[in-house]
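In structure tokens, one chain follows: the form predicted on its own.
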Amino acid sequence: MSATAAATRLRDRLTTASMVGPALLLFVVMLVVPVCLSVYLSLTDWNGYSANPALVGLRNYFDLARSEEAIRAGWVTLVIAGVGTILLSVLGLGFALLVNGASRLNSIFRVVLFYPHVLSALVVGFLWSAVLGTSGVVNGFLTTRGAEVLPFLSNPTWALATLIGVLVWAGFGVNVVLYLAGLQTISKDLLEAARIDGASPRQTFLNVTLPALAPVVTVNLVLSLVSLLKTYDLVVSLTGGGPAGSTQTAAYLILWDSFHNNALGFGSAQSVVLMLVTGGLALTVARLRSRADQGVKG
């Protein structure tokens, strides 16, 4: 190898390192280090103040498996994630089909549909608690009409349904945008060929549009699932985890145990389990969608 070639290779490697290095360093500092630290703390009894937390092995994980409160929060989180993901995908696709066209009215509708997503989850929670609370706008109107007050936020079942509804309202704008982007990539010639062949709108949607949107569906499902599994801020501002813990999610309980109960070791164990469950579910959804896509292509 000549000296010129070696110098060129070294320069290329230095250029690559200078471009990848900052991103890699940021990834390690912002993700790898916190995850490793969380795993370590989950094996201790650290209360957030002691300088030398004692190692307790897997005791926090055994306590977590026996905690009725943590198990209930896990189920609540799974219900929110499952139902919310389905609603976000279905409603997102439905509204995307409705506003998929080049017109001034559709442009306005797109802005209106996406607007809730730009609001802070805390603001959304306070807004809807003012609308749906016991003394809120809706119940105030019902009271003036002589009707009974509806327990949007005071009944466990109603509160969970209300929380899911508000989460969907606040988040489905992103799904609409992603589906709109996917719809723009579908070949108009393909749609026109289906029309000429006599396919009905339903047949065109099922056999042309939906298969073409398969990658977008996968992305939406994974993003929605991961986002809903870590629901926290809206719970704080809308229900506070109540009534009777019916809307207490895993993320909410992690923060509560860690900083209110000063049990950061136990809270870290919960965060590690939530991280593993989130990663496992996201990979499962991605693999199922990949198999479905391969089946369609086959």
The other form holds:
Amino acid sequence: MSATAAATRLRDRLTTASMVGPALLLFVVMLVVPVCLSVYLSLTDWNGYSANPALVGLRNYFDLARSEEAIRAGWVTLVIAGVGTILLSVLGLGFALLVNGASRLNSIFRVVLFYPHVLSALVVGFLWSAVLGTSGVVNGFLTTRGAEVLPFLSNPTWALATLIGVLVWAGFGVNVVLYLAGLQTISKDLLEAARIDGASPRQTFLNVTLPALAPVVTVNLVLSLVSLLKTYDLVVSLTGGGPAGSTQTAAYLILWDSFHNNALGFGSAQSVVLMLVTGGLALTVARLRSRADQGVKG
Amino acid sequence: MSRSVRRSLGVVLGAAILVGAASCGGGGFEGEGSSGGSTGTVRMLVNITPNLTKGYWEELVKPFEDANPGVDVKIEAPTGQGVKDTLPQLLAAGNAPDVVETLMADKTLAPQMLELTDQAWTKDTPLAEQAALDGKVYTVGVGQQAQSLVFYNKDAFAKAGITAPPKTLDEMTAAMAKLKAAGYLPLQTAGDYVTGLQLLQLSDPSIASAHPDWYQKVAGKELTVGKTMQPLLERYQSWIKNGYVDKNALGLDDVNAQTNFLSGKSAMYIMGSWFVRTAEEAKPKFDLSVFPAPTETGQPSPGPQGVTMAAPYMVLKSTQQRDLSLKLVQYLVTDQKAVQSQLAQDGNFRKGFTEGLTPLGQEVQAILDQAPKHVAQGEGYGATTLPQGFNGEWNKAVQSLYTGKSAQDVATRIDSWMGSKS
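Given the form predicted on its own above, what does the protein look like in the form predicted in complex with its partner chain?
Below, the chain from earlier opens the complete complex, with every other chain and molecule after it.
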């Protein structure tokens, strides 16, 4: 190899390193280190204060498997994520189709639909608790008319349904925007061809629009699922995990155990399990969607 | 991916794990500190509430700064939800404050805190000895918060034909029936932390009368929480069934519950003495009064009063300003004006500091003075403690009475939880 060629190769490598390096450093510091730290802490009995936490092996994971509260929080989280993801996708697509046309009114509707997403989840929670709480606006209206109070936040089943409803209300604006972006990419020629071939609006939607939106559907499903599996702040401001712990999500319980009960080792074990479940579910959804997309293409 | 890239990534990952492990396992946030000089900055992490604003704290320490030229007391607000979750974060980041307010030493915290046993001035501070761990003082406070209080609407009682506040729980139940018949919600409660706290506050006098060393007996497994509490849980369940508390109360937060009581919709509200300030500021249109939590039939009344330490302070062992930190804490818990200010600001009480007490405050002070004994409450403090997390678990268990569980279910649940913590 000539000296010039070697110098060129070195320069190329340095250029590559200078471009990749900062991103890699950020990735390591912001993601790899915290994850490794969580895994390490999950094997200790760290209480948040002691300087030298003792290694306890897999004890935290065994405790987690035996914890009725953690198992209940896991189920609550899965219900929220499952039902919420379906609702977000269906409503997101429905509203995107409604406001897809280019008109001034549609622009206003788009802003209105996206607006809840701009609000902080904490604010959303306080807002809806003022509306749906026992002495909130709705129940105030009902009681002045002699009707029974509706237990939006005081009955375990109602409280879970209310939480999912508010999560969907606060989050579906993003789905609408993504679906709208997907709808803009569908070729007008294809839609025109379907119309000329005599396809009904339903047939056009099922055979042209939906297949074309497949990648957006995948993105929406994965994003919604991941975000709902981490539900925390809305629980804090809307239900406080109650009544009787019925709306405690995994993320809420992690924070509660870690900081209220000073069990950071146990909380870290829960974080690791939540991370693995989230990653596993997200990959499964993406994989299933990918197979479905390939089926459509094939 | 080429072999060299894989190797490089492996090295980076390995280094990251080592850095992570070293940063948390290697210590570094448990120093021994130093006495420091006569000037410098003392960092104090405090609780921030609508009453205890940052501005209030700064005003509170200003006379201390004026009396000690060159000393700057830096007030720090919690970065997390509160002091409890902020302190571990600061410790882990190697950025611990010098003084911390709000928390009390337990077996977890004590190793990080400076022992104050040899500081003579701690002897005259409220509950210092009761809160000591193995005879060592780590926490000193400004005053006491009475816990077992029932605030009530005197007008509602008069309308219901109740001539004197109930002294026993049976009398209280009978009064509830009369109040309901008179058109009032007899007892105001709420979801959030309120449900479980109220039942603990109500149970303190009866339990302390029946079992003066209840905490020790629970720790020694001679008694269980569930079995001791079951009669009260059964009584509470009957209150829910009879409509003496709102069956939808769990959908209320503490602020709305207080508003309901102070607007005259409900007749009684069980709460700690900090409620005095809130209640008086609301200027209720009825005659507001307070009585000590009733005891079980056959027990003397008033019973022992549940109390907690108000505005507790600790000095961190790692402080580099030990002398100044101690001087500051001494000022905060012994200076007449500083104590008076803190008592007034957050509805706290201390024997000998009755100046400026409102009529309702005087009633609370009288209850504290007349109580035959002051006892720990909830998770407790010092040697009388239940496992950490008890208050939260108890609250959830009590709330499940509203969701169809029986008193027996609640007792079993709490005993099962206690068993898992032993």
